[in-house]
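Next up: a single chain in structure tokens, the form predicted on its own.
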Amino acid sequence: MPQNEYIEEHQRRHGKRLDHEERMRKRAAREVHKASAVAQKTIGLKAKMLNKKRRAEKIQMKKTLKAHEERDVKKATTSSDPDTALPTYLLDREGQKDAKALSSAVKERRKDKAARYSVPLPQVRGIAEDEAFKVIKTGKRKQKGWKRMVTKPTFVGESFTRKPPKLERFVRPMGLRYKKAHITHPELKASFNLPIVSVKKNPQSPLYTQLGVLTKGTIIEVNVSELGMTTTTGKVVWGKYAQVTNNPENDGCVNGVLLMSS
């Protein structure tokens, strides 16, 4: 390991602080004030070099802002080859290049793609980290507190292998792991006990998704091959998304509703 990568190595072994993101945000907010204080105190050749550097940064920022503003401007498009003759019916027309219209069309397309599924629970209650994680004291004198035990139900894959205990930061107890879920088909009005394939998205945070935490509102992928569902082309559907509709830690089981594409 190179000598200058000890911080990255420590983060890889023990993880980051729980308030790491907040500290980075505050540090970035302080940078502006620090740069201003340095600029006011610097004199001589260092001041010239600093001013040159800040001037280049401001020019780049203005170019970026101008590029964003040009999206709203409508420009008349001209033919790429001026010698090319236009048809008679196009002579009185003037082509418009509306960059904002194009970008908004792309955004609408993305929105339509995302809204293909009608989610039963669009909003859920936020869960604090103290509620989902329990601090485990480690070390000879139990003074280190970087380990966490997940107190919520989780899903881990079939091929999951635990890390060595000294390197494992998040402990997921065996008693809180689930492999199957009771999924209700909204059209058939029937429930099926289906195997869970993966956790697609947990609305609480990306960390919960990565750990496979199952809370109310989580989008999971289930194996629906035994239901005999097929696509319009006749292919058998193997996996479909479902949303967890209960609190698994209270009920002792995972209940959900299958998401049907609209």
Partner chain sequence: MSGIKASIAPVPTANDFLDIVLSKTQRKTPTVVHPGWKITRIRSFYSRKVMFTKDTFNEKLDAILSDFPIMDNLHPFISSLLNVLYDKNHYKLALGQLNTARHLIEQVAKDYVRLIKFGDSLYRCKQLKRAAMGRMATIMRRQKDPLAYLEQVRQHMSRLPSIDPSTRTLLICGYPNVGKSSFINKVTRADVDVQPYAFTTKSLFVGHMDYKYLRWQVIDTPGILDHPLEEMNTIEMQSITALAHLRSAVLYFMDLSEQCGYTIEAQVQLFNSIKPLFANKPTILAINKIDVMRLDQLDPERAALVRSIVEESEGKVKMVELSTYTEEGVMDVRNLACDTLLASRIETKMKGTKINSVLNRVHVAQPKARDDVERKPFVPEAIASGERKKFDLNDPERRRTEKDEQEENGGAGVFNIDLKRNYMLENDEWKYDVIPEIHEGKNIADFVDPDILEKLEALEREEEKLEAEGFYGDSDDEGSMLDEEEEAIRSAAAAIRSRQERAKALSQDKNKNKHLSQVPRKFQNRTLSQMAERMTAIGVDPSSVMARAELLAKAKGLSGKRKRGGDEDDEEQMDEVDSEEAWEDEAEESMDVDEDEDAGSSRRKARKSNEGSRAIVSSGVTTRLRSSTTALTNKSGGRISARAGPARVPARDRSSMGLRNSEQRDKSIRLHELSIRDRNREAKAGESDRKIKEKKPKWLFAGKRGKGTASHR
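Could you give the coordinates for the form predicted in complex with its partner chain, as opposed to the form predicted on its own above?
There are no partners or other molecules in what follows, just the one chain.
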């Protein structure tokens, strides 16, 4: 039985086929045509997947071409920014290179635009009560309808104690309670899984705020102590506001952006 690197061994002893190089060249040249034939023949889900893959490849190729062109125009930035001290967990990240080609004027304009609004999501879709609450029939004959179940994700503080279940008007199901949120630091462009401290404001209605309903656009307070942020005076910041940027009821998680201006 052949053992170890038997293919290489054989090639070393007897050499490759005389037309090996030729065959390899031809195969490489044929590859494009083959791919094209396959792409023309596939249908349905397979075609979708293939097209997506090819599109991604093309984009990648164009990007690399562009990167090569840019390198000719401007020199690459150094990996670490010397003027700001980076926290340890970001030391292994490379410096941002994608913004190279942007002129400083464009950068300025973007900053201005961002500065005009205080929060990333200034407007939200209205949510009617019957969407957020489900009526629960109570009573022995199930004819009473004053009880509500919240069908949106909620944050329930640790200190919350339920009212006697018979009298409780709003039920927040355990399955839809969230304790943590994925918060993006807009300057660091990094996301962290941070514990939620409280719901500050739900733009839909004060009732939602009171109940701790998490919908898109809700302002929450998160515990940023693990980020190690400090105020200008040198105090450690542990609570910071963030805005929910996704629809938690659709995604099964809470994503948000840290609000830096405040």
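Because the structure is a prediction, the values reported are computed rather than measured. Positions refer to the first chain, counted from 1. Between two forms, the rigid core is the largest collection of C-alphas that superpose within 1.5 Å.
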request  = Would you say whether Arg54 is displaced between the two forms, judging by a C-alpha shift of 2 Å or more on the superposed rigid core?
outcome  = yes
key: Cα displacement of Lys235 between the two forms reaching 2 Å, rigid core superposed   = no
